[in-house]
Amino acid sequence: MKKRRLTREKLTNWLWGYSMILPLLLGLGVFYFYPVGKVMRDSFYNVGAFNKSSWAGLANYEKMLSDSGMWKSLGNTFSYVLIIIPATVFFSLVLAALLNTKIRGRGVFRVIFFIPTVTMSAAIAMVWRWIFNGDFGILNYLVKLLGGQGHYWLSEQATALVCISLVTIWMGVGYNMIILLAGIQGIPSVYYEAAELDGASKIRQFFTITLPLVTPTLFFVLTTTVISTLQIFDVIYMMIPAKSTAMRYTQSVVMYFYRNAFEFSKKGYASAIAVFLFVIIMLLTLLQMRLQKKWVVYD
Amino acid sequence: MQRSVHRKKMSFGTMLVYIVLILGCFITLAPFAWMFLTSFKTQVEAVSIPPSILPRHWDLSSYLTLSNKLPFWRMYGNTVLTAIIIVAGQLTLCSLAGYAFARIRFPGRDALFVLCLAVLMIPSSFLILPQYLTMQKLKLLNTLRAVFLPNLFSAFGTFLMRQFFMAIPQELEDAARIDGCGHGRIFVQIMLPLVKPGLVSLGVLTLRFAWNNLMWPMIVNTSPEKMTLAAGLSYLQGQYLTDYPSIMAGALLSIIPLIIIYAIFQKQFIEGIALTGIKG
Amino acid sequence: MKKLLAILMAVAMLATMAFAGGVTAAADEAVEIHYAYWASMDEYYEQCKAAFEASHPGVTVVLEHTSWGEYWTKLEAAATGGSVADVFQMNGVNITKYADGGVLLPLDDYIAASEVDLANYPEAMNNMYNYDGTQYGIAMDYDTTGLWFNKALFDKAGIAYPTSDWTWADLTAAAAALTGVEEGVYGIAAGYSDQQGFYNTCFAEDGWFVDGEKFGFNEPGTRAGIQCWIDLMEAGYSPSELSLEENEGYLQFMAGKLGMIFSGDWMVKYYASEDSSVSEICDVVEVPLMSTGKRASVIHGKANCISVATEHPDEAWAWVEYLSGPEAMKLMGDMGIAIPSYLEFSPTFFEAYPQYNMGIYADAAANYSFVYPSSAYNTEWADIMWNELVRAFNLEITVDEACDNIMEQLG
């Protein structure tokens, strides 16, 4: 008799919990799942223009192992991630720890701070490259007028990769600092009451407590932050034309994904390129999980 | 809970913080200056060289020409109504799916989970051409459902609600079944009310990317009619010269309404990320 | 809580309401034209398409414009799913990819029976939409490249205004006279310009690029053609490559900077509008001759195609047939839009701008021009040149060095 009753509240659960996930996995599916199913197949296959394709076996993989163009690209993939990532993270954390002090007009700030995240990227790509702009730009004035020399800042091999960078930390670190500060926010009081007691500086509660508290946050963030800088392609796209010196120094590997797609019609070789993103977002990803452990502080 | 020490004058520290935080201010918001300015420029003005820093005569027919050669209202009117059919959509589903993650236990079920995080690694460019084609079979092109319908299923606000629903104590919910409530009750009475923090935040995010979301719109979508404000202002892009005062005075008129709500639930907004949850 | 309920509910109901929306569109008697282009024509389109309903009851064009930007994928998106326009507008690079995938739907049988006649259109514009014999798209427009010169920088530099008799000696010659003679200006812009620039140059040193599977960067009159712009580069009359990235040569010359520029006939909207500060004292003469004797300039122009998968064939040929009549031509013309293809009408655009010797965009397409290089290979190779000589044109390698390279990479 209990058994019985045990199974069937089993099986009530078992329903709730299929019905409660089936809609999300029903579009997930449709939208989501299909065409990644597409893509891995695609990668095998030579698709040209008009989805006309033929297989390929393993040549698209093979085409890869030798490409420079793939290779660079993903050599600048990963100069975006170890400029983005820490000084997003830095400027995110410190601007999180001022606006939680009690300041006049926090509230202010906050809404400032992310605007940013919320302005349409073409708009913005626009001013950037005029502040940029090695003939008329801002940013030479500035330079000029501090007795520097002028620079083609989004066209030259060594500068245009860091400004396409900065304009992604621009856009990004506002949006960052909230979570950050909504995790600050999250540690409780009493520790920096005792803190208080033992006479603490400001700067040395936040090296002992605000930081190691908020790790969990911060492993948030730089899971989500590295996952997305990966991704990076928006802020080229408008930043830097099709034809510019610049696009090889610059270009990550979804752009590349994209021109091999949509300009050149490799579909089957952007197919096995978009695989090959994939693979490494989830080793990375896997790897942080792995990580956290070693500094992440769960209370 | 605030914990800094009030100090009646102001101390050299705070006046750092002040420098800090008003530099930030400015470096966040000097090319919102130049937008504002651009967009009071004609359209040779605004590329000519060197540039003008403010406008040779303040010229509002860059404003004029978003309404007489773009249906902007409409489009505007699209920009909200897809916004918030995204909104709504993805609170329901994703606090549906979290809960179920969170709290109910069936065969299969951290399988599925860890399949819908699969989902937040992949570009959204690399699945645009089947997503189409996809949309074509479906016989939606050109229509406002095609422009939401992808964007109802998220698996971040999956995962943001899952870690919500996993925040709240068992008590509460053994409470609740003991007085004989099933997980339909629980979830809608007792659960939604103690994440709504956690639907704020989605809901503001969700909003902001529902809001600036460029190409699919523009992939699916041909009318002007049919096209949100994001897609809708590169029709002034042109091959030579493009309008950009118009651009910009559209994506000011555009920003409008997200500062304004962040600002009203900019508090919620973080409580809510606090309460979570981001906590893995 | 049962609000929160109620809220729900109104959001399921407004999606299913939003779904079951479009589904019952009834059948419509009238026949719609979906039209899909990018050019920035709409005023022109609105009132085709008005003259265009007026004269043919029952059918109703859609017009759908798309920005340069995200044209061709789009176009690309929807004609690999069926789905795209009835008609769209077409250009020289991408012909022949759709022509070969299937996707135009051939004209000849339209044409011989109606009174379109290929004749009144330029040669050049009619071979450019001919794929394997067959007439995908019949030419709206064309156009060619002169050499514009800023007459006051001329005369503060002394030097008589360039003539149709001009060799390249003579323009470099100008070049250097007028690098400098206000600070900041250059004699000329050289940068990376394939149809403004040096394709022309090529064309008449008896060079070519592409020809079916096989390219031409090995020969002799190619490579020198693209040298004499590294020879004004090197020389130091012209901003360098970067320079004319970020601040692109049309606009550089609007402000007065640069003494001449190689630009096609649709740059004049531009040069002669208000805000451009050389409009009164600018003009345009035949490009110069090169070391052949001979001058050339390239001609491209778009069409107009029907997707082999419309429902309507009939009435997406009457409204390519409208677009490519006198009635449309001539209107583009007076309206300073672009050169109407139809040759009979092509002068009309240049009385829009009689302060301007446009007469000469109209020899280069009778007399020298030369059709726009493409290949079933399309952008690829174009890219493959665009990464090597970019690199010649900053000076980091020889023309000799780049051609080889490209030669190699397209194997």
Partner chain sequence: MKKLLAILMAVAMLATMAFAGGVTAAADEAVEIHYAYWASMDEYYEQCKAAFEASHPGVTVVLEHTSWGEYWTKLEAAATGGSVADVFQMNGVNITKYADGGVLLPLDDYIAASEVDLANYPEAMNNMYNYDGTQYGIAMDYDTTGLWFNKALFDKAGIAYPTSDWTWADLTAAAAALTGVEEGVYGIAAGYSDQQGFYNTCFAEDGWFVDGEKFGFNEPGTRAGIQCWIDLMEAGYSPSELSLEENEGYLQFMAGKLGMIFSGDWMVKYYASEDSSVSEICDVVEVPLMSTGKRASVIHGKANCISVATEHPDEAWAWVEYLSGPEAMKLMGDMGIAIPSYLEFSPTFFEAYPQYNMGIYADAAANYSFVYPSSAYNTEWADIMWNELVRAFNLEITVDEACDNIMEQLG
Given for the second form:
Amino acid sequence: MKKRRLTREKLTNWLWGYSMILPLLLGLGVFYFYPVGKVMRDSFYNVGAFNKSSWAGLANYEKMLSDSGMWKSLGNTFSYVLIIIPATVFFSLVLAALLNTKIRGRGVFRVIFFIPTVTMSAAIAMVWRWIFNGDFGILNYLVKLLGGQGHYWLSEQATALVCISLVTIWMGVGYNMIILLAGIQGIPSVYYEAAELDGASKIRQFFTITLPLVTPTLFFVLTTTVISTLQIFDVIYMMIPAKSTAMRYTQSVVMYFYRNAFEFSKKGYASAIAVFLFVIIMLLTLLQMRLQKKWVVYD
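How about the form predicted on its own, since we already have the form predicted together with the partner chain?
There are no partners or other molecules in what follows, just the one chain.
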């Protein structure tokens, strides 16, 4: 009798538990799992206008191998990775360390640096597009005021990608700074007290205590920044016109996916691009998970 009552209790708990997470599971199924499955399925079809499809097999993936636009976009994406990730992680860590000290007005500085994170990326991109404008932008005004020569920053090959990277860095530093600040504040103060008794300077304390013990948080920031940078899209879309000559030198893989899907009506080929990017992100994330054992300190 006792065993039967326990079974009913487990069944009741099971039903209540799954009923609580059912809305979340339905949301994930409709908005995440189904679209992922649909994209994977469409990558093996020729899907054109009005979703008319025909079996293509591996033709979309074969086309990708010989598509110079695709490989140029992939090269641009890794250029963003090489510029954005080191700069974002470095400035986020430096700001987090500085704002963890007892400086005057640090609460105000935290809010100022965090504002870009809670501002719509479209609004930020439009403001920076005006700043970089070659005809009446404020940047060219300042350059000419100092005796320099203005540029069409978002049209020239040498500067367009760098400008996109700078805006992305500016947008991402605040969020990562808050995450790293929380990680730094989680380090026990006894370590710093012992270091001060031994006569260690603040810089030495940072490199021997703060930096090693914040590596778990730093690993999280690095992983999420890599993923978000590989998916860069909105800033490019808002700042670079589709017909601009700079589009070839700035468009990312996600931007190339978007153009194929919604401008050229090649949804099957765009789906293959999305699957390819998914595989790249997954492999890089797995690589980071393997390498973190060599530099992340869990204490």
